[in-house]
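Given as structure tokens, the chain that follows is alone and in the form predicted alone.
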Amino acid sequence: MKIERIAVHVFEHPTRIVRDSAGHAHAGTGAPGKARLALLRLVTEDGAEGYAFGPPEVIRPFVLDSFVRKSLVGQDAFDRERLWHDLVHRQRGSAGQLTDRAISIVEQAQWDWAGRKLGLPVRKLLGGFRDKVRAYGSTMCGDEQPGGLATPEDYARFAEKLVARGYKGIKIHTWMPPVAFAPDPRRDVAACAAVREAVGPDIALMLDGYHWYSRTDALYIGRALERLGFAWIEEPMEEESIESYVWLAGQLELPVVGPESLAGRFLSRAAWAREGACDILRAGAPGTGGITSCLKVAHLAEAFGMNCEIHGNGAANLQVVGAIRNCEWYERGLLHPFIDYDEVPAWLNSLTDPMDREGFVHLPNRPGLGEDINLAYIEAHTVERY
């Protein structure tokens, strides 16, 4: 089945998020604002329609017309394997204007198309392994605001109020610049502190602080940790000296995860794993450029005998989770005090990942990557097609 077009919808919808100088999420304290959200639509010969959401900056206009139709403009839309190394391939050539995240966005959009046109989900066609799973509420990095996730004791309540809301799992990120007092390691560990303390011995908990930490400092939180019964330690140096952390992993009995961010795909991540800088491996479709690599680093992890716990929320990584067996945890976020994450978004006519009270998300059964989309909503606010 070729594929005809692809297209871009870019739409207009209400958010109480915003974002400080660092691109890190906050809750809004007024009215809620306005931002824009690109809805990618991959179009073939059948009429037949595949769907994925991204950044507009990710997936503009010359990104489209220079790499992404001229790869599969014309192709069979099934050879989604083939067609992800085609535009692999023209990364090198592309001055860094080819991202991951734009692979990751069009390569959504193809494996949408399939479950769609076979009529099951993704995961599914990955090779199913469960119906739900188990999600950790993932908070918003901390803020300055009072009664939001400014001191240690913020902390404390809001994870108070994720567990009486069912959750199993809390992932705490901390104070991060341009926050004023940040970064702060001691104030990071009264954070995790205090979170234990409120949560008591049985809720999952893990860090994700500052990433620019020094050795010792992340030392010092990772001990701290350990001390706190903690589940993992994330990111906390940059992930491009994978001798720190190398040397961080020989440290700890706490388990370290990663690489969140490091760019590289698998191939980075085959490198974790075999110099046993990490003790659980880390990937998410969006930033290690698509599903077809993120179940890449999920075989190889397994193939180490690690787990692979998949970065962020989402109805790629949601199926990714569903179809395999070294994972144990959706991330779910990111939360805040002020922030309602159970409120659907305008987009969209229900939630793709609702959570039942015992803190289990449990998996969409409708085709592609089960995404209950309003498009009359997307074509009302569309603001600029391409």
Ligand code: LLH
Second form
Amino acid sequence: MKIERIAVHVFEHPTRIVRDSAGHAHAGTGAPGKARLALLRLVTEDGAEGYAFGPPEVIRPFVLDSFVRKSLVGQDAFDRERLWHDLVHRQRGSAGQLTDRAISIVEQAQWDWAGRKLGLPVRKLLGGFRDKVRAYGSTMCGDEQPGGLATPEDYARFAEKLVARGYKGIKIHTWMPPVAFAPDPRRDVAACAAVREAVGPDIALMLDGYHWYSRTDALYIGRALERLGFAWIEEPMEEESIESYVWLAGQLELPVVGPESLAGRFLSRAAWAREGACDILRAGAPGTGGITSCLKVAHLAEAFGMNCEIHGNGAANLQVVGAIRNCEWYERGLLHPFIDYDEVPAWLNSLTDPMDREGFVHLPNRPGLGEDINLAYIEAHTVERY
Ligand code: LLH
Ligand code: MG
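Same protein, different form: I have the form predicted alone, so give me the form predicted together with the named molecule.
First the chain shown before, then all remaining chains and molecules of the complex.
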């Protein structure tokens, strides 16, 4: 079935989330602001459509015209693997313009198209493994807002609320610059200790702190987390330094999870598994070049007898979680005391990842990626189309 058209709608929606100078999401304090999101539509010759969302900057007109349309238009929409490799080959000569994230959005739209066409959720096409998954509540990074996530006690009180909501696992993102007092290994450990004391021994806890700690700071934190019975430590150091992770993982009983933000899609993860740089591999569909690339990481991990915990929330990641055996969790968030994550975003009719009171997210059974898209809202709030 030939791809006839790739179109993008950039639309505005209300948001309470603001970003700091380092790109970390926080809860805004004033009235809701506006943010822009792009909907990529893949249309085939029979009029069928597939959809995926992404940042407008990532799939801007130059990227679509120079690479995406050249690779996809006129090609068979079912040939995901071939078209993915074609795009990856165009990356080298794109001077960094065609990113893994852009390729991922395009690939997600192809999966959504195929699922809708065949009347099946994407996870069933990938190879269904589960229909529900335990979610860990993943907090936003720490801030300096009274009653927000400014102190270890704030994290402890928020963790109690998350447990009352049903979460059986909580991942703490602690303080990172530009927060004035960050980074501070001792404060991170104090927050972890406060949360453990607040939720008791039966809730799984993870730490995703400052990503640029030295080896010795990371080891200090890791040893403290061992005493607190944490489930894993995530990205405490620069992931470009595989040697640092081999050094750390070799000294900790505590599982080390990674790499999350390292480039190189599934290729770079192979060395991490072989070298023992982590105990649990990590990949996410948006950051690792797409659903299939993320799945390759999960299967690579399986071949090493390792789990692969999927990075981030969202429809594509949820479909991957639903199609692999070797992960325990879905990352639900990012969460903050001032934000209601259970509120349906303006551009959807219902939540993609609803969670019950026992902490299970039930995977959508709608065809495709499973997003319940409000196309009328998007049409009414479109500010740019190309
Ligand atoms: O630095 C941040 O804002 C968070 O770490 C963010 O990247 C989050 O997606 C993450 O790491 N989740 O695991
Ligand atoms: Mg992380």
